[in-house]
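The chain below stands alone and is given as structure tokens, in the form predicted in complex with the RNA.
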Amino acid sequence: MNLFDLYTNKIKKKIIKNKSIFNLKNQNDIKNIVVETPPDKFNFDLSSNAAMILAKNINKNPRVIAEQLKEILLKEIKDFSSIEIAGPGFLNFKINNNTWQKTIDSILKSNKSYGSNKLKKSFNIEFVSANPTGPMHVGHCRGAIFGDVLSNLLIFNGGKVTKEFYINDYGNQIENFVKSVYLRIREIKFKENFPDNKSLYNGEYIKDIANAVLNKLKKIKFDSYEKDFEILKKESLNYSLNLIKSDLKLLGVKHDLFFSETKMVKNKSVDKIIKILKKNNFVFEGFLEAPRGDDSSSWKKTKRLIFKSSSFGDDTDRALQKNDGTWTYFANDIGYHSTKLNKKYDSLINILGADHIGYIKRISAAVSAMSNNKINLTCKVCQLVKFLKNGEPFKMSKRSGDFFPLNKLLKEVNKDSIRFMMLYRSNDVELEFDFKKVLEKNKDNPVFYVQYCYARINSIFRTLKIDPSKKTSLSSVDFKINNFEQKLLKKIIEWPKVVEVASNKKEPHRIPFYLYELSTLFHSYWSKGNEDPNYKFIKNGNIANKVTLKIFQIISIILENGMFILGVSLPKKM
């Protein structure tokens, strides 16, 4: 039930039916016709640019065409009580009572699926993919929530989604990590000093991991790093991956698949795909210039495999092999993405942090090369989050240094507030997260404001002793609405459109903004009753107008569906 699509199609059909009047030669010429919500000042329910699009194609005055269209639409579509021509040639429509009644009942009937556009596509969304070298920090939080909510959104909209976590359990970083755990164990067991070395991980949490591993591996002597490496690696990675999983769980984020880089390297996925790319001339053997940067001393100009990413929009070609001939991170990632392509998703999506922007072009190039330009990888970037407390930059204790663990944040702020606020910004702007403010119970805090709206609606149903999920038919009732209800209905029919746009543009922030606006209209109506008794919707313990009740039922359905997408709770009482 998307009225905008419904009437766009109806209007197009009527134009095609009367194409001689409009001199319409090609049906393609009207593809830009849309039905939208008119600005509030016009006091109409729907609007369309149809006349202007037609005018453009046949070079006529849009207002003249609007007149002709108005006649035809009023006569042939029975759903409008009036049509007005405004501005340069916009058509504004008022929906008649009969159609409102049908619309309301149909929305109530669709209930938990109201807003879904029955999109039939499959998606793979890779997000978080934090290095398994410790617990999650707050920097991961925005991307985690973004990915999770985008998934919920696409699922709600009818898509099939696989949520994936790529475990970077391979390479130098992992060796440094394992070595750090080993040295911490030596410190605990033999009182050896932990060396001062930049490449080692010296966060406090490494001690926790060391203790846990030590506890589990009681039989091992820890007298040789080389000898114990494999078992140490296995246990350390396992432990930190579990830390990450438990952090994610606290945030309400759950992945469908954890994909190990090591496993993929071992089963030769990388070698296979690079062989294919080589065969297709996307990979060649050559030399690269020494990289800019402070550590070019170890650089050797050796012959290595290079991917022609510049042929697919990247700025330069990229190395697939290191000095020693082993695969680069990029090569492994190509292997990883080839396994995603093998699973035949309609669309691949990666959620990245701002610090990985430079990586987008090359991995997108690789996906294009592997799929013959058929699949493109959509990368959504989440900009940085600035953490504040009462407007001041938040500083961690000296002990923990720069590392701000996610679970510490979760101890101060509940998951609902974190989730909602992390989405209350477009993903490509920096976000300020003040975790004093998000706990306030007032209008400054949008999470609360939306939840409060729902609580108020439920209080009405409690007062009336009516089960909010019970639906009665409107047909026998006189359809009468006031201006507040009119505005609410206008907003209500926007919901499927909001879901559609958010889903198409992959911009989940549109959901909380919409819920906030809907709540505003409701709170405004509620307060009007105090000012003017004519607007009280309960009179003598009974509902004054049954239509009002249905509108409130619909609002609560939308709030439920919206908060389901956001993964935020919605208490009936506060």
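One more: the block was the form predicted in complex with the RNA; return the form predicted alone.
No partner chains or extra molecules come along with it, only the chain itself.
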């Protein structure tokens, strides 16, 4: 039940019904009417811009329109006890007790589905996709959690989601990785010195992989890199990918599908889709100008296949072939996305690192071309995370080996704190992760404060010996609320709207923000009860107000739904 949508539609219908009064000629003139939460300074439950939208279209004083609209709405919608005109013409509504009672009962009846908007769409969300050249490091954390929580959000909202990991197991980086393992094996087996070469992977974990491969491939002599390459690549990548899966599992992340770039290349997926694009006149053979900033005099013009990326919103056309005629990374990515399109998802979503922001336009253009503009690719970029400990940042580089492993982070900070705090800022801004703050047990630690809210509510249920899932009867006569309960109810009815906006905009950070705000209101009410007997929940061993109990039941439901989305636990005792 989304009250904001419900009353927006009701107000629009009443305006259309009385269109002659408002000189309404086109229903599009009222499409921007919305119902929202009024500012805290107004002691009302809902607010609408309806009068100002109408006044703008017919060039009339909005307060005059507001007076007319107020009279109609009070007469024809029986859900409001009062309507007030504020400022230039805002309409502020106070919901009557009978409607509040029905709303509360409806929310409790919907229970675990409260907030879900019943989407019926399928999504492919590709995230993490770390190069399988070693274990996960903390730099992968934010994108992994963002992708997983966005998946949970869309699933909660009724969507069908496939969580996909693209295995970059093809190209020069993989060859350097396999060569690094081979040389470590030579070092272990034949006491050869590992070369000082910046293109190689020097991390200690490479020695672990080398030892594992040696133990498994005891019959291999390892006397020829070229001869042993394929088996060495297979075993090294399997070991590395299992490390990644293990680290993701510790973080609470599990993918549905792992897609191999090598298999895609062998299946000629790139050749097939380029052929189709060429047939549709989206690919041509020609020359590219030197990239901006490069010395054009040293630029070698080579005839190659080029994708008409600029025809689909990109800044320029893009090369599909390197100078030697082999496919570019972009061409392989087109081939990969063609396999997604073949699976007929309603929507494709890519979660990218900060270093891929310049890549969005070209791959979005390719998806538009391949789908005839029918499928939209949404790319969400996760900005960098600055990990701080003792005031010092961690340096992270997988190749040099000087990086902070994810599994080490999880030994210092629990999964719940990591998942919650990685979502506590919008993905498009940098985030500071302070080890000290996430371990504190106070209001400054949002995940603790939300969990503590749930624990406190459950302590009330235990004290009263009440099953929170049990229904309690309530009539409009019983409906008496104080100012804290009014604020809680106003926040409670925002939940479906928060879920809807977070889903539509692919902004899961809105969930922890909301949960923290809701929890803060509850804790304020709890503290007031300790200060003033008039605000105590329990008197003489019984709940002082049945409405209060129902409000707390709803809060617990929202916290359960919200923390399910975040993949964070909710202990009943703390």
